[in-house]
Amino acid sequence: MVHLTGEPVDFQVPESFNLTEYLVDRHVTSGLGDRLAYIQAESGRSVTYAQLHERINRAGNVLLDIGVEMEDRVAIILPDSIEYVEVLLGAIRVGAQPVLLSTLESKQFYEFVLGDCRAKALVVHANLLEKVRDATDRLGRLRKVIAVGGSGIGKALSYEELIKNASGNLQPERLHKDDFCYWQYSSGTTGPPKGVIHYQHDPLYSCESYYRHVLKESRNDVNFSTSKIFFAYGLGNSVWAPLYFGASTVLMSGPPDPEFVLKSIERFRVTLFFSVPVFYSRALAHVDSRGATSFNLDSVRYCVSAGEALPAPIYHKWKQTFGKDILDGIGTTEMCHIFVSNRPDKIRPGTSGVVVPGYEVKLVDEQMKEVNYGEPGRMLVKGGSVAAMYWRRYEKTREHFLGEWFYTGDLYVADEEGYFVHMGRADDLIKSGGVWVSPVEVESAILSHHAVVECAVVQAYTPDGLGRPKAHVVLKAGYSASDELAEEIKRHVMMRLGVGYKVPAWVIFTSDLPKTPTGKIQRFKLREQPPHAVSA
C-alpha cells in the first residue's frame, strides 16, 4: 500500500514570536546587517538586511498610521519588488494579515477578492489603480488605498511620501505560533479562487523541511525565481527561504523573458534558480532560435521546477543544453510549498520525486482506501505547514482538509522505490477507448516532437459520444500549422506510447494556451471548446 514518510524534521518554534524576527531581526542582531538581502534585476537597486529591517519598520508604521490594526487584512497588488517585501513583512510585523494578489487579474477578480477577504487597506502599484477603482468605490470596509510607484491619485495615498516620513523603529507584535499570518488565493485551475489562510509557523516549517534538507540552502546562496511572490512557490523562493537562511535574492518585476532571465542568472551569479515547466520549454526554444548557447549558468547549484509536472523531454534537453539538472517537485498553496521532490542524489526524470523530509504522503481510491504500488490514486499529504482552511468555503474545506491530511486533487502513481508519477488532476483524467489515460503522459510524448514548444491534452468526444484525447499544441518559431504536421505529431505519439487509444484524435494548433497568473494551464477552458479537428 502506498503510504510513505519522509525523514523526520526536528524543529520546534516558540509559542510566542513574530515571523519577521526569524526572517530579518536575528540576522541584524547577529552582525550580518551588511549582507545583501535583495537586488532588483531591472535597475540594480539593492538593500542590505539592515536597510530592509528599517524599511519593514517604516512600512509597518505606515500601516499603523492609516488605522490598520491586529488581524486586519492588507491586500497587496504589486510586481515583485523590494517594496513588495517590505509591505508584506511590515503587515506581519504589526499583526495584520497580508493578502497576496496577482497583478494580472481582471477588475471583476479584484472586486470579488477584496470583498471576500474584507480587506481594510490596499497597497497597489499606481499602474493598476484603474483596475481596482470600481472595487475601492464600492467596498465600504476598504478604508485606505496606497499607491506605489507614483503620486497619490484620487483617493490613493502615495507610498513613497508615507514611508519617507514614517519612523524606522517598530517593535514587532507578539503573536502566537498558530495565529493567522497571511492569505493567498488558489490559482483557479478548476473554478473560482479560494482564500487560503496560513498560520505564522507554516513558512518556518517549509524552510526547515524542503529548503534545508533538499536544497541545503545557506547564506551563501543567491535565489532567483521567475514565479512571482503572490504565488506560494515564488513566495517561498523569494521571501521565506532566502531571508530565513540569510541568503540574497534577485527580484524581477516584469514577465519572464528568456533572454533577460538567462542573462540575469549569469550577471548576478545565481545559485538557486526556480521556475515552471513552460519557462524551461520557452527558454530552450529561445536558445534554439539563436543557434548557439551563449549563456553561462556555471554559478547555478540547482534548477528547480514546480507548479506542474515537468515532462522528461524538457529535463533531458535542459541537461543537454546547460549541463544542469532540474529538480522537479509538487507543492500546493495549501501546503505552503513543495512536499514531494526529486533530490540531487535521487533524480528520476518524468517523476515528481520522493517525499520531502517532514511530510507523509499516501495514495487512496474513491473510498479512501490506500492503493497498491503501480495503481493510480488520489494524493493525500500530511505535514506541519498545512493551511487552516478555505475562507468562507465550508464545503470545499470539508472536501480537502481531512483531519491531519490534505487532499491535493491530484492523481499519482508510486513505484516501490517511492517515486511519484503525476497522472493529472483528478478531473483532468481522460477516458479513451474505455481506458483511463493520463494527459501528462500524452503531453510528454507530444513535447518530445522537435516542432512543439508547449501543449495541453484534454478530454473530448466524437459525434457519436466516444471519448478521445484532444491535443492543443503551440509550435516553435519557424514551424507552421498544417494537416501534415498534425498527422506527423500523431504518428510520433504512437511511436512513443505504442497504443492507439493514447493518440490524440484531434490536434489543434494555437498561438497560446490559457493559463492562470501562476503559469498553470487552465485545462477546463480547453475542455469547453469544441474539437473541430484539424486532421482526420
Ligand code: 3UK
Given for the second form:
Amino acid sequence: MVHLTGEPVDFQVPESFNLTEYLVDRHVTSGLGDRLAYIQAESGRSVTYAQLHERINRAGNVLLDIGVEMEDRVAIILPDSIEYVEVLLGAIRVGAQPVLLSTLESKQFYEFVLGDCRAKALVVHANLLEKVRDATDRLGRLRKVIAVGGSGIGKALSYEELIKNASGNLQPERLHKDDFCYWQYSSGTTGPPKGVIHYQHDPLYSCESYYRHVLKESRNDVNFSTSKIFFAYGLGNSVWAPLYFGASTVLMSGPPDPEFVLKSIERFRVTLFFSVPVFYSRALAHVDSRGATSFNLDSVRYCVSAGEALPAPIYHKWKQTFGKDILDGIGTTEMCHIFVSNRPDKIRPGTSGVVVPGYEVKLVDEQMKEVNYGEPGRMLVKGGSVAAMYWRRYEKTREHFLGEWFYTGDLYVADEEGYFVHMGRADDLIKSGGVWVSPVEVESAILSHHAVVECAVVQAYTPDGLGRPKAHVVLKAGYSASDELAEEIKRHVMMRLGVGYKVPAWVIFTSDLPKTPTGKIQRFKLREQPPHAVSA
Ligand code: 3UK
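Alright, leaving the form predicted alone aside, put up the form predicted together with the named molecule.
Zooming out: every chain and molecule, the one shown earlier first.
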C-alpha cells in the first residue's frame, strides 16, 4: 500500500516571533548586513540585507501611517521588484496579512478577490491602476490605495512619497507561530478563486524541509525564478528561501524571455534556477536557433521545475545541451512549497520524484483506502507547512483539508522504489477504449516529436459518444500545420506508446494554449472546443 514517509526534519520555532526577524534581522545582527539580498535583472539596482531591513521598516511604517492595523489584509499587485519584497515583509512586520495577487488578472478577478478578502489597503503598480479602478471605486472597505512607480495616479497615494517620509525604525509585532500570516488565491482551473491562508510557521517549514534537504541551499546561493512572487512557487524561490538562508536573489519584473533569462543566469552567476516546463521547452527551442555555446550556465548547481509535470524528453535535452539536471518536484499553494521531488542523487526523468524530508504521502481510492504500488490513486500529503483553510469556502475546505492530510486533487502512481508518476488532475484523466489514459503520458510522447514545442491532451468524444484523447499542439517556428503532420504525430505517439487507445483521435494545431496566470494549461477550455473544428 502506498504510504511513504520522508526522513524526519529537525524543526523547531519559538511560540512567539515575527517572520521578518528570521528572514532579515537575524542576518543583520550576525554581521551579514553588507551581503547582497536582491538585484533587479533589468536595471541592475540592488539592496543589501541592511538596506532591505531599513526599507522593510519604512514600508511597515507607511502601512501603519495610513491606518493599517494588526490582522488587516493588505493586497499586493506588483511585478517582481525590491518594492514587492519590502511591502510584503513590511506588512508581516506590523502583523497585517499580505494578500499576494497576480498582475495578470482581469478586472472581474480583482473586484472579486479584493472584496472576498476584505482588503483594507491595496498596494498596486501604477500601470495596473486602471484594472482595479472599478474595484476601488465600489469596495467600501478598501480604504487606501497606494501606487508604486509613477505619475498620473489620480486619487491613489504615491508609494515613493510615503516611503521617503517614513521612519527606518520599526519594532516587529510579536506574533504567534500559528497566527495567520499571508494569503494567496489559488489558480484553480475551475470555479471562483480560493483564498488560501497560511500560518506564520509554514514558510519556515518549507525552508527546513525542501530547500535545506533537497537543494542544500546556503548563503552562497544566488536564486533566480522565472515564476513570479505572487505564485507560491516563486514566493518560496525568491523570498522565503533565499532570505532564510541569507542568500542573494535575482528579480525579474518582465515575462521570461529565453534570451534574457539565459543571459541573466550567466551575468549574475545564478546557482539555483527555478522555472516551469514550458519555459525549459521554449528555451531549448531558442537555443536550437542560437547555438548552445552562446550561453554559459556553469554557475548553476541545479535547475528546478514545478507547476506541471516535466516531460522526460525535456529533461534529457536540457541535460544534453547544458550538462545540468532539472529537478522536477510537485508543490501546491496550500502546502506552501514542494513536498515530492527528484533529488540530486535520486533522479528519475518523467516522475515527480520521492517524498521530501518532513512530509508523508499516501495514494488512496475513492473510499479513502490506500492503493497498491502501480495503481493510480489520489494524492494525500501531510506536513508542517499546510495552510489553514480556504477562506469562506466551507465545502471546498472540507473536501481538501482532511485532518492532518491535504488532498491535492492529483492522481499519481507510485513504483516500488517510491517514485511518484503524475497521471494528471483527478478530473483531467481521459477514458479511451474503456481504460483510463493519463494525458501526461500522451503529451510526453507528442512532445518528443521534433516539430512540437507545447501540447495539451484532453478528453473528447466521437460522434458515437466514444471517449478518445484529443491533442492541441503548438508547433515550433519553421513548421506549419498540415494533415500530413497531424498523421505523422499520431504515428509517432503510436510508436512510442504502442497502443491505439492512447493515440489522439484529433490533432489540433494552435498558436497558443489557454493558461492561468501561473502558467497552467486550462484543460477545461480545451475540452469545451469541439474536436471536429480542424482535423480528424
Ligand atoms: C500541479 C504538478 C505535476 C498539480 C507549486 C511548486 O504549482 C504549484 O502550486 P499551485 O497551487 O498548483 C498545484 C498543482 O499543480 N503541479 C505542480 N507541480 C507539479 N504536477 N508535476 C509537478 N512537478 O496538479 C498540483 O496539485 O499553483 C509548485 C511550489 C509551490 C507551488 N505552489
